[in-house]
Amino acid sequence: MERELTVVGNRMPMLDAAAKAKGTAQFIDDLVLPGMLHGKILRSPLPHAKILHIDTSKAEKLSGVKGVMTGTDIPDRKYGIVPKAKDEYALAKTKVRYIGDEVAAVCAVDPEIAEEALELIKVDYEELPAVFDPMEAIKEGAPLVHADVQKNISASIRKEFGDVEKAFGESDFIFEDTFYSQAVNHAPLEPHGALAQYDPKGELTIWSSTQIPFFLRRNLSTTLLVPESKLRVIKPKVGGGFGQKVDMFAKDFCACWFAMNIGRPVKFIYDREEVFIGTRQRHPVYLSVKTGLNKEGNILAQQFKAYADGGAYNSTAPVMITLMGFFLMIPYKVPNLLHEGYHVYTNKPVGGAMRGHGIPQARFAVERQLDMIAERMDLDPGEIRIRNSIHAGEPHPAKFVINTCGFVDTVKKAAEGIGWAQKRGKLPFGRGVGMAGGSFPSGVSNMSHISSGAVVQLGREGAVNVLTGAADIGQGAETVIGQIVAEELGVLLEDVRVTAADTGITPLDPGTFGSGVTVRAGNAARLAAISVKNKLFEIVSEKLEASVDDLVAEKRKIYVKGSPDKGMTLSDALKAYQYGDHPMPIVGRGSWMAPTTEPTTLLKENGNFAPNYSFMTQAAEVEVDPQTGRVKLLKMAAAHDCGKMINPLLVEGQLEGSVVGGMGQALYEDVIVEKGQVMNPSFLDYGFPTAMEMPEIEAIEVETIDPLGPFGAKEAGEGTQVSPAPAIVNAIYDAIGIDFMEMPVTPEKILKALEEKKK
């Protein structure tokens, strides 16, 4: 029988909670270096234009200005987060492709002078025809955003599983519907920033609000023509990322370029408008779904087509459209699927990774249509989901390996939590409930060498130092890793210090994306801790005259399994180790990568996408005011199968955050663009939910113990975001009997629909 866990599974505050609460945690803008300069970026006022000439002479002469740079000054090296999709320069060279494209940069002794210098730069443009809608951009004769990309389709995928045409022929019912998911900004509380310093020895250090320090180092090396060995990327505290801080941006490159060429530290901090316009957003997507079912309500076939508005550059385009397609095949059985996905350039802000990375848009379409199908076939929406659920151990058309699956339980528990049986279709007009399901990978295995490393050091006083490349961006990654190590070594969490995300001292790690940190970095840290423990146990076993396999480490003690009185304190064990002339601290190393074929390229071949998969259902109750069209989310019941919860408090925080994000997408948020210009680039105008709109949230545990996760854990981050928006829109249907096929469902749309319903 396994011993009871003492650290893992407990509700514990984040390691940096006190520092954040007291205001002593250091983010990019808190960092100040002697002689530091401040940088600003000049952005294009036009959506599409040739750059004819840039005159920087007046800016260079302004007192306090120390440096000015344009695209002509930098190496001719494109970059991108996905190697095969590189299409950006750090500063535009011959052409701008959206309003906000980076044209020039300055650095000065203070931000105000740098801002003034931007106004002195004169740029001569030749305006070009622009295109703002992906469905227009793919037509013959449309302006080309990138001259070498025909029909503006920068990435595409066509994947078929089974025989779709035959399955549709055998279907008793076929339904086809179209949907639209809007552009959403990540809106992290902390804007993007970077601070770079160049050492006289030729070493460059950059502090950046990044989610992926090692990937950023690679892109900086490529564009700066500096060896990675001469580059150090340090991630300080990050005030939210949600995928928006995955890419390299001009602020990173320009801070480094100026620091190298001027010899002084340089800091760039984006303002809120720059975050909205010049970073990344969730892709707007046009979606069509065709589904065939038999009389019993079992899905036989599905055909899915998506056109993603990528804006002016690729960012994560190939990954995004691939994820969207493969995760149509989970959590439901879809034995026959045809997915066509297209990433289309337009002269608009750039789409990129955002919590769920293409899957929330796809799930909106699928989960909305499932409810519509249930209505047409006179089936309960919960029952149709249970009937079509995937189960652990079953063969999968895309060769996913499903070790554990609690999806059916999530449907049942979310339904119970919202009062489904008592409320669905039975509440007064204006009140309704709805649900939506989903699934997500715990990290992706579709790229080469996606591995995490860790080093654990146990000192003579029992203090533990963990070195991990994992990037904590507010989700609590360092705390979870600390708990895993503390559990394995038998110490308390307060004994553990985590040093993370510094390419100069921490092991290689892919960073925070794909919801893989807990499984990937957690497993690496656990292996490193086991290595330390085994070294210590070899000495203790001699002292206790017991087998190493019979020893247990728990609560700063080491004892023989089943005999707690036969043991010694950790302190005494460490003394024995040291007095045996063994080197201190005790050091263990670990590295972990998901089982996969190297390299797995799912654009060409099928295969297991992740080490394990989370499953979830969220159920919403809403109230719609027919006089104003306003929707109030009253309650959300969120049931999530994330395996063993390392820290239930943090899982609940992720679920609560997902509800707010889902509310925003379903009801409020929309990046409004007119002729390429973002019209609402501020927190005042954008309109996301606040604490005033928070509903009652019931976080429901569905625990399965996964064999590949550390202590049985699976993801509980991005996956929590895929279900709430469609659940809310489904609840709106139950409340007023109107299907909405696009988001956000605003009061104006509701009032218009109610008027049309009266006719």
Second form
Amino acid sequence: MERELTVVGNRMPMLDAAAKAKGTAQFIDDLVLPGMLHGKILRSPLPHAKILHIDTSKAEKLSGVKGVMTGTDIPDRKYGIVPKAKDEYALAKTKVRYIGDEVAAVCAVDPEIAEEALELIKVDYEELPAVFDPMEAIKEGAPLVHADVQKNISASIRKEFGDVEKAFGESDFIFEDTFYSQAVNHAPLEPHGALAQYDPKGELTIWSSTQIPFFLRRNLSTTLLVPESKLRVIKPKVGGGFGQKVDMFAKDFCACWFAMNIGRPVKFIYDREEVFIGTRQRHPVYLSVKTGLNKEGNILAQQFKAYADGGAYNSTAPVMITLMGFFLMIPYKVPNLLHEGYHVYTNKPVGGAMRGHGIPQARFAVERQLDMIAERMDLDPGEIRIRNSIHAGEPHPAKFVINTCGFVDTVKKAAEGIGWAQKRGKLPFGRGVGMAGGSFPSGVSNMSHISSGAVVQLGREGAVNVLTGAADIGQGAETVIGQIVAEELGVLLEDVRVTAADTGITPLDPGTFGSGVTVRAGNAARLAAISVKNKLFEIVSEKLEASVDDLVAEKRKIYVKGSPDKGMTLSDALKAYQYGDHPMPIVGRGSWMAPTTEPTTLLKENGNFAPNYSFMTQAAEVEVDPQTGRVKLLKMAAAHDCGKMINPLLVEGQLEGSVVGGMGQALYEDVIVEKGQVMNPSFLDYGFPTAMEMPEIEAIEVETIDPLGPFGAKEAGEGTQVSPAPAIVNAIYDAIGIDFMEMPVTPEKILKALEEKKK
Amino acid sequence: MEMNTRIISHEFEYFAPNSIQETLILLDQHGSEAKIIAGGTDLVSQMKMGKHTPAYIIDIKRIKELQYIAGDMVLKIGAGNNLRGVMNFFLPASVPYAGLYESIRSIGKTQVLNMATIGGNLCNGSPKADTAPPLLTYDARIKLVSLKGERILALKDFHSGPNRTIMEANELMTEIQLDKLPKGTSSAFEKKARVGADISKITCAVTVVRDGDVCRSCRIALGAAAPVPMRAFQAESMLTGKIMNDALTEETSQQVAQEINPPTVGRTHPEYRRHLAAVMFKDGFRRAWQQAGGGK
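For the form predicted in complex with its partner chain instead of the form predicted on its own, what are the coordinates?
Everything in the complex follows now, all chains and molecules, and the chain you saw is the first one.
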């Protein structure tokens, strides 16, 4: 590939940008089917209780109500996104485990009647003692959230790389610190919804605001007892997910159940409060980090312990605590690591995947402690990061294969962007700069057999149709895949139509999680496009009397490399193909999974985790008002090595989003729970940063060309979220000399700390 | 638990009268079961949360008689003016009323300012109402009208508790009255919230009448600092007729902090609110004092 890229690498608006701007894009709530009913869910008002009896008779009699269901109506099948950790019923059967747990569902001719019917359902509960803190929940004698899970520890991991004890013995300095990362909510602008339709042939179609159409199909199949062949999951436009839509929810199951039993389409749309209380949130985690270093500031050993407050159910529990530990092994060289992680049940809202998935919490602890260590050892925070960076091609202590690594460059460029040399330690009291690093996998290779497929068709008129299972949830997956195919076929992006995320039409794809879409689905689409191109090039090479290997497709033309005038238009090439009696359309297929080694579980044996790894540093400048304790984030310089950028506009969007997410986590957001009750489940009460808090953002490119990514690409999604929050808290230290060990750093905490410092 | 269902699930009858007189007749008939809606920026979400379930909604948005700002010695502001209109009337060039301008601007959101009315902001009764503190420092009066007649009372006597006012069910607020402020007057408004365009954590308005280095009078009012929007009368009295200096400002700020009566529930600690009250008084006073001195 020596020619210039013409589509990949360009700043291009998303394929659906105009439709979204005009309001014509169709989200779940825009979909209306003839005879459609509206569903609502009754949720538990108690944090922990036995269900003694449910009386639905009054609700059933209400005019306009078409169906009422409870946990006793549904099959005894639990669901869960991780097969070995399934622990949740679509509707509670005998027990509720948090305020918001689903107890019953109603469908009616309009949402108001459904709402009214909920009030007519009478549930007799026997309240049980509840537990709200993971450190309490693991004690002997604590109430058990699930009777069969001792000490409420539903998942745990103890993984050692190297020999930690020995390495601590050899360390010149050992530091141990504890941290806490709070619960925050994803809060996608589009609340969760589902619409299901059942046809008399026994086929069930569900439109769902999901990031994982194929996993959802599997979970619906096993819980509804309907074969996957009879189930079709369609993802319409999705208004953001951030990991919260990586799961099945009661709305999916109940919409299907009612549709099957009543024969009319049924739609559920969650309220904002339900999104806060009844879906997923970032796990609150208690973390402790012990780090041993030599005199030069090289890390020799790290011991990491994490207690995650999982809430009432597992969701992604085993994956989350595993990711948290494995990704302590990048971007810094940690020759010896011991990670202990515990996922603990409590009677609270459920933790789940959220942008970064356990890694941001771990990175908050590590990046904060690195700054504290730098201070104690009199090293520059940038220098200690550069000194400990892993490098491409070096043997890795966990046997990760790092083909490209721009971490050192990201540290240098983020520092330059924020004015580190002039500012760190030199600004007046109340102003400061701080940085944090990070690294992230572009999907997974060895943890499970996960693959994507794609089909590309090229028709007589030069139009390209791409079928991909990838789930675009607003991040622009369809645009990126369209660009990859257009680049490979030498057409314009406007020639490409992408049909995606419909389990009845498109090839298998695991979905949007693990930041793997661009590399995995992008590679599949590229392979399918290459297959189409090869077929066409065979004919063109005869016409042009040139070798297939010498042909280039670009901007709707095919020509001989080095001689742009020796060629033909794509239109003429397709005419030649057809008149040469070759069947149209030209169809290419591709499927891709990351190279793996056996065995494919890293829990048993070391090995590579991901096809490639992104690297990043974000550097923040803050202003702290010592009178009121308020922090203003003035600027964030974000340097991200995401390999080759397929679309810099979208990468910048991801970086901007990560800065807002990081600000929220570091300064403002907190899901406040009192005795199991979420106290602030609305945009008004929760307090997100708004447009008025936006800092200046400088997005800095650090391009590496990765051998496994499509056109050299790596992830630029979740990874962007791991560094901003610790960078901000590190900058607060530089501004006022106080180390905060927990988030959010609120004005009240700052004032209190300043007063204590005076004493 | 207040759940915002996004749905107003109960039935109600809707009236859109065209005049004050029609409104008063409706209020006379249905007052105790009715709610007046103007912009609806507070009421609609409260209804979705089930806080109010009125049988009748009386929409006064279209009543032109309530939308005027006029007068010389007494400035009369129709209660039905939207906040944007009031804000534009008091552009910052209007030094005496800068605090009112700033309070409305702090609400921030154009859509809300276009819908919400100044009467609604007061009648909602919230201790956090952003326009209340500056109006209190202007010694504003309000006019309440019913079929039985009208009464004019001081705004400071209007709020009777959190989200409560002394307004009777058959009454309509029609007007806010402001006396012309003496020469040398300026005012300022300070607000703290978690993020921009947010509900206030605490607010403070200061109006000063300045004569050289002498403070002829100073009026201080705070929002979200007590069960109702409040004046800090004792702090005010410390400044009357005094030659200003930093020590006196500091001392007064401590009195402001003492004088407030912050709620003990909620996520903001009362001591933090007291601390903020002092800081905000100082900031507000400094700005108002400078503006009143003609930029000195």
